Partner chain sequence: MSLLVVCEHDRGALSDASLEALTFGRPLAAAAGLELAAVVIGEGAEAAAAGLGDHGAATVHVASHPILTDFGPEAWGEVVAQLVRTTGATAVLACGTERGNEVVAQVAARLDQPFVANCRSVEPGTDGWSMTRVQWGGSLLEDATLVADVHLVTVAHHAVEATPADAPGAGTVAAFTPDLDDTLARTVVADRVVLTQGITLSTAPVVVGGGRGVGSAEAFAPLEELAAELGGVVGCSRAVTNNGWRPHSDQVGQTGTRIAPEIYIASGISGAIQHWVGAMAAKNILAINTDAEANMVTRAGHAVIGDLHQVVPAITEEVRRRRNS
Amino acid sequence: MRILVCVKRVPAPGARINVTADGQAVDAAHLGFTTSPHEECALEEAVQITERLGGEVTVMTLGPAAAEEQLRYAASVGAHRFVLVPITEVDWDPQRTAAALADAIGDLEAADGPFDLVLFGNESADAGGFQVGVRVAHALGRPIVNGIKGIDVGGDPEAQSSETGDVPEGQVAARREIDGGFEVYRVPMPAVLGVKEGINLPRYPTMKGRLASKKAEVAVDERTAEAGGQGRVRLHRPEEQVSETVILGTGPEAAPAVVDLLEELGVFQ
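Just the structure block for this chain alone, the form predicted together with its partner chain, nothing else.
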């Protein structure tokens, strides 16, 4: 199995998100960075599949040079190859991002053959455009389904769950949650899937993984692409209603006051 995962470097804000003075970006001055959660799960899924079936996981990101950190993190949890598509702007719009990623993937495939699976997150944590994966899949001429919380690759004995039944070789069964259950898609590979957090529990890097990640080679693949039709004017925080917090008490002695409140709200009769 050859699997490619596209991940995005995003800031990890705490209690509130601050915006830079020019309104163009999240003020990351005192923040760490992380991989978007859905993509972290996509990566874990890819690593698990290749652990069972053999093969290789390639991780690609389009971002600042510092996004190498997210690629090294991917190395520390078991990915094999790493591609950085560097940009100098804060972010690229979704059309431009997708065009660059599709080109970069196309060149990797021209050299080493097609990826059986290309995995995206359902949406990026910051921009949340809900489209880069769909655009890339379309450019590659491949099927894509988003919102995936279960992947069973044909020929993987461990992945055959009772819910999806037998999956023939060359196919992937993908589960998506809907109200009151889930729906199953049976998609021929090569395929593209948009993965959601909850599909698995991503592992923490081991010490050995961390050491190995320092030596991982990151290929830098410069791309140009035309800007798309979506432009950013400014970012801003939504208005927050400030409420005075009523302190009902300290410790277990507060219990009667809490239950008074529950009675008042009618949730306890």
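Could the form predicted on its own be given as well, to go with the form predicted together with its partner chain?
Next comes a single chain, given without company.
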């Protein structure tokens, strides 16, 4: 199996996000960065598949030079090859990003053959555009299914679940959650899948993996692409919702205040 995973460098979840004065970018002065969570799960799924079936995992990212950190993280958890498509701007629009990634993937496949699977996160944790994976799949002329919470590859001894049944060689069964169950899509490979967080529990890097990642070779693929029709107007940071805790009292003396509060909330009719 040859699997390509596209990842994105994003601010660490839970961090306080500030916006630059011009409203065009996130102020990264005091931010930590990580791999977008959906894509972290896509990487783990790719590594698990190749551990069972053999093959290699290539990880690609389009981003600043600092995004090499995310590629080395991928190396520490079992990926094999790494490609950085560097940009100097804060971010590219989805059309431009997809065009550059599709071209870069095309060159890799021209040299080494097609990837059986190309995995994206369902959407990035920062922009949340839901577009890049779909646009890349369209450019490559391949089927895509988004919102994936299960992947069964034909020929995999573990691809014998009650939801998908036997998956023929050359196909992949992709499961997507719906109310009360799953939708199952069987598509021929090569294919593109958009993975959702929760498909697995990503592993932590081992010390051996971290040390090996420092020696990983990162290929730099300089790309240009025309800007698309979408443009950023400005980023807006909503006002924080401040909540206060009021102690109504202690012991039996608090009972009247509790009753008054329940009446105010409409609990008592």
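Numbering follows the first chain given and starts at 1. For clarity, every value in this text was computed on a predicted model and none was experimentally measured. C-alpha atoms forming the largest set that superposes within 1.5 Å between two forms make up the rigid core.
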Against the rigid core, is the Cα displacement of Leu261 between the two forms at least 2 Å?
yes
Would you look up how far the C-alpha of Val246 moves between the two forms when the rigid core is overlaid, in angstrom?
2.9
